[in-house]
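Quick heads-up: it's one chain on its own, the form predicted alone, in structure tokens.
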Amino acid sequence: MKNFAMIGVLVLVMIGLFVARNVLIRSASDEPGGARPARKRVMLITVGTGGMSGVYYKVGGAIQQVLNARKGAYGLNVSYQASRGSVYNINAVLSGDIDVGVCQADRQFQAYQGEGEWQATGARKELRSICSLYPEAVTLVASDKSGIRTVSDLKGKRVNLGAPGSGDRGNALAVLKALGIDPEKDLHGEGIKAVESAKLLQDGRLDAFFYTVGHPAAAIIEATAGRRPVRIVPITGVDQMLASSPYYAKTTIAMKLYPKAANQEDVPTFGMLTTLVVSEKASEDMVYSLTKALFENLDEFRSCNPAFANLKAENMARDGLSAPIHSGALRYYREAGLLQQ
């Protein structure tokens, strides 16, 4: 019996020593010189994008691809969701429904200044920028049969101006106003999502549609590749509007991107930059990690879509950001030498 008791004591002592040894090893490995680094806590974030066939949706997918492959390094796990676009995303980040939103630079400006859709609610001074991305062009697509060759030719036609609250609609209405066209009296306006317009144009239920988008865009490829000949129409004669709007700039749509369109010469229009926005309440560490991950892996991000091919870090940290830069993004930009202040 004494032998059994002694064996039991020895077993207990050995178990105790084994546990103590593992505790010491874990404690040591949590120190800077330890064998194993402490596990980084992963933060879940959601990015609001746009329609599933649009480039905004591709932005969300690219951010997810870049960050989720490096969860251990940056501590972020990204999901992204389709949405109604710029206005929705801005309001959603401010209400806390999403963490990061993709939006047009003009919508960012209007929200921060209390203009456009935010005229009634007032300036949203809690909006913050992270960075800008690729340029978007205000694009007018029309059936060749409709005879629409200029914006003025839209009079009397069935035209999709874009869904209510979308950047597409805001830009379309701005163009019509600049050219003295009344959308209520001078044409038959529709309020459909831009990504649904291609099929309606090919079916003959629309004569034209506006779409503010980075090129190439899947919906415009679809529109120009159908049985019904389709062209992209120049948007000109709006110089006064451009001069009074700091977020707009002239641009050109390269028609080599749409080889099946009825017209082949590059098309003049205007546009703005795509931007990423958050609320000022967003975690500084989260925004810092997101910005750092995006900029440190910019080559991979550029490869995710042709619209991203010409992104430059110094421009992304500066251009099109009419809301103040979030403190987390500022911290990274200063560390990387992209901003001096």
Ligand code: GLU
Second form
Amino acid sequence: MKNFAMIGVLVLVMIGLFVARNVLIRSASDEPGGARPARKRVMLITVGTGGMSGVYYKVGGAIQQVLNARKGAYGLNVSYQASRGSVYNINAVLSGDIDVGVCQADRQFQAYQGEGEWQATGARKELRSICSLYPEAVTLVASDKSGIRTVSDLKGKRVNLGAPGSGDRGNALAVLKALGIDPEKDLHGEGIKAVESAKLLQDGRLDAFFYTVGHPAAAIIEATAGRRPVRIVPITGVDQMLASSPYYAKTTIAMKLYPKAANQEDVPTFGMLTTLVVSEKASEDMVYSLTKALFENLDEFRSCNPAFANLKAENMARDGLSAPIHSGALRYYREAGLLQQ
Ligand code: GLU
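Same protein, different form: I have the form predicted alone, so give me the form predicted in complex with the named molecule.
Now the full complex is given, and it begins with the chain already shown.
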């Protein structure tokens, strides 16, 4: 009797395994468009993004969504990881730790030219660009109670300037320098990850924080939605710095995106584009497929986050790219008529 029961269980398990295997095979070839894709070797790639409360992390999610649903067509399987941000991503792409990095256009320029954080290492001429994405704004968030209404009011306050490896930190330091504020002597500067800033501001352990980010950003929704009233502070008086840098542009932060903030009029500041970078050594086929997948499915990518809603293919293939465009991306841009070279 016992033996019969055992055989019965065994048969059931085998039937179960057979069905599961068939379902898996079917779902692997169930791709949008319905057509059975040509078999293609799938390459695993990693994308370095930013903190989980920023927009870079959403870029990673959107790239994964678009590509992994179409592995058969483009041959790429994407995984993405949280990271410290622009500076970390550029260095990680160059050292081969990740395949693709999200970074600010100003950091891309500086790395390629050997400026800013790359002064010590020298120009990283092996950096390559793929495309630009949406604009980011240098954003100063302060508790209402701190009385901070301009950048000069930061004197004597506890301010998160951004963690090492982020793109934010360089922007905060540049703004302070342009306005004659010494971050060592004139204020209590912190180097905390952006993901922690909102809570620290709400807890009263920070008076303000800088964050270079696209809008709306989860970190700023969180910072402005707490018990303590929080405002976004204008960054002005830096015209000379903007004029001497090809990648900066004046912009405003639309406060309708943060309805719980203490100030509701749009806030003037400056910003730059977000870009995607790789190393010169990245495989031409990989970069070609990634670029093609993004551009051929731009509608879906746009719909992944409000910050991506206005992306335009012509601008993405042209603006904010100070490192040479990678040969794989160039191949796609020529094929698609996006570049005439
Ligand atoms: N701009 C920031 C940085 O480079 C990241 C912003 C984000 O994660 O959206 O570190």
